[in-house]
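The form predicted alone is given below as one chain in structure tokens.
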Amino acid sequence: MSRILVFVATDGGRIRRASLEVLSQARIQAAAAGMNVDALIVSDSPAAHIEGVAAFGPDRILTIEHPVFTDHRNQPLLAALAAAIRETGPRAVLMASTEATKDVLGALAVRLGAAAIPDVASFKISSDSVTALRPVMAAKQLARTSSASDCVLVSVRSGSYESVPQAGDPPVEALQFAYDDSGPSAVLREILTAGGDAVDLNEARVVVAAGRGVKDAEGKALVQELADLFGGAIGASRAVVELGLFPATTQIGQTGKVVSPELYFAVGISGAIQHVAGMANSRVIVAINKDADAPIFQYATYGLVGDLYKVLPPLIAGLKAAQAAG
């Protein structure tokens, strides 16, 4: 029986939400096509993630354990993925389109002689081909791409599918993996994160993003207060990052991060296509802008026309009152 292999990415001791979205969709398509789904965990301690992966219904869980995976490096991950794919011979290999997989996808395809379809918004697997829709031209258009290769590697954008649990008790199989780390290799010097107690943008269910309309410390404080109310993450457009109001780690857009929260506040963001490319998959978008003709309103679920300095204080006060009332 043909198999689908799903690489389940982990970060900071947690399973990446986007990987569970991919695993859920793989399970649905495999059931329709008469295929089986293997979930692959590559970690220095894969046992910590088995229960979380099993809750999403793979037919089998494969693990690769090695101390080299304590922190992400491209070469060890590339070697592990190649070894697992050669061992299992899947029809398709699916993974979330994270920073890590973007680094290794092309090299992995070359190493295996496989086809690669990166950063897709949707995919369809059949016995003889894999077809996908990919956002192109800063997500203004969708390109249909297909491959009939024996093995097709597909990375899927966060938020493209829902993560749907399905209880099960899949068998767990440890794959043998040896890695020689003594030769010349890339050396990990530093990992840059948002720092402190900041919520990870990639995993946040609520994101409050600041645009050019946020002009000073007062506006920044309002954005922070709104994010704190939801336990959410702070994002920013390229314009305010370049002004130095927000760190580069918060930038969302074509040249920044791609996010897909359940709730996205676009505060003072005009809606340039370069920014929209990074947040269009958000479930609910609330736009606040004093320009009623701002392009962001074309994408918004709800729109508030007004000066953010006048709109946010009563909005925050109302939300606080609602939370206090339970």
Ligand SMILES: Cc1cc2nc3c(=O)[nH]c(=O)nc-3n(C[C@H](O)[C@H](O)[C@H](O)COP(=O)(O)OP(=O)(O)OC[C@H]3O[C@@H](n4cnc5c(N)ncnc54)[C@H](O)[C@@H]3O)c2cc1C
The other form holds:
Amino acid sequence: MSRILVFVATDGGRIRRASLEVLSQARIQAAAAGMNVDALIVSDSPAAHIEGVAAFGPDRILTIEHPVFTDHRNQPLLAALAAAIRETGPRAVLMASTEATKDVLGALAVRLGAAAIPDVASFKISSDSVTALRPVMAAKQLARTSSASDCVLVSVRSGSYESVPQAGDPPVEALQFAYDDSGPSAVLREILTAGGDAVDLNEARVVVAAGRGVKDAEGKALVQELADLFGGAIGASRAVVELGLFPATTQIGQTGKVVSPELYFAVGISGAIQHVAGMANSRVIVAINKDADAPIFQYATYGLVGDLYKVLPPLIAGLKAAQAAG
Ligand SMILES: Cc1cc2nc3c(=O)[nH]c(=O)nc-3n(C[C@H](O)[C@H](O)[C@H](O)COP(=O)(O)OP(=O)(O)OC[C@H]3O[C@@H](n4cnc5c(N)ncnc54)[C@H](O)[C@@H]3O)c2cc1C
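How about the form predicted in complex with the ligand, since we already have the form predicted alone?
Every component of the complex follows; first up is the chain already shown.
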């Protein structure tokens, strides 16, 4: 029976939400196409993640365990993915589109002589081909791409699918993996993080993004308060990053991060296409802008026209009251 291999990325002891979305969708499509789904965990301690992956119903869990995976490095991950794919011969290999998989996808395709369709918003696997829709031209267009290659690698944007648990008790198989770290390779010297308790933008279910309408500490405090209400992450437009109001790590858009949370607040953001390229895939978009003609309203599910300094305090108070009422 044909197989689909899903690489389940882990980070800091957690399974990445986007990987579970991909696994859920793989399971649904495999059931329809009469295929099996293998979930692959590559980690220094895969056992910690088996229960979490089993809860999303793969037919089998494959593990690759090695101390080299304590921190992410491209070369070992590339070697592990290539080894697992060679061992299992899947029809399609699916993974969440993360910084790590963006780094290795092309090299993996070359190494295996496989086709690669990166950063897709949706995919369809059949017995003879894989077809995907990819946002292109700053997400203004969707390109339909398909491959009939024997093995097709697909990376999927986070938020493209729901993560749907399905209890199961799949067999777990450890794959042999030897890694020679003695050759010339990149050396990990230091990991720099945004620090603090900041919520990871890629993983956040709610993102509150600030634009040039947020002018000062008072505006930043309102954005932070709104984000805190949801346990959400703070994002920013390039304009306010360039002004030094928000760190570069928060920039969303064509030259920043691509996010697709369940709920995206655009606060004082005009909706330039370069910004929209990074958030258009969000499930629900709430735009707050004093200009009723701002382009962001074309993308918004809900729009609030008004001065954010006047709109946000009652909105936050209302949300707090609603939360308190359960
Ligand atoms: C090659 C290239 C790459 C780029 N990459 C990115 C990118 O990755 N991400 C990105 O964001 N941009 C990017 N840009 C920049 C982009 O074109 C816009 O300039 C930028 O997104 C504008 O940011 P903004 O919406 O915050 O500011 P503005 O366009 O100045 O909009 C500010 C908005 O705030 C509203 N406003 C003002 N005061 C208030 C208030 N008190 N209450 C409510 N609303 C208010 C205004 O009505 C306005 O709509 C890129 C540009 C280029 C050329």
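Residue numbers count along the first chain shown, from 1. Remember, it's a predicted structure, so these values are computed and weren't measured experimentally. Only the largest set of C-alpha atoms that superpose within 1.5 Å between the two forms is called the rigid core.
On a core-based overlay, Ala321 has a Cα shift of 2.7 Å between the two forms.
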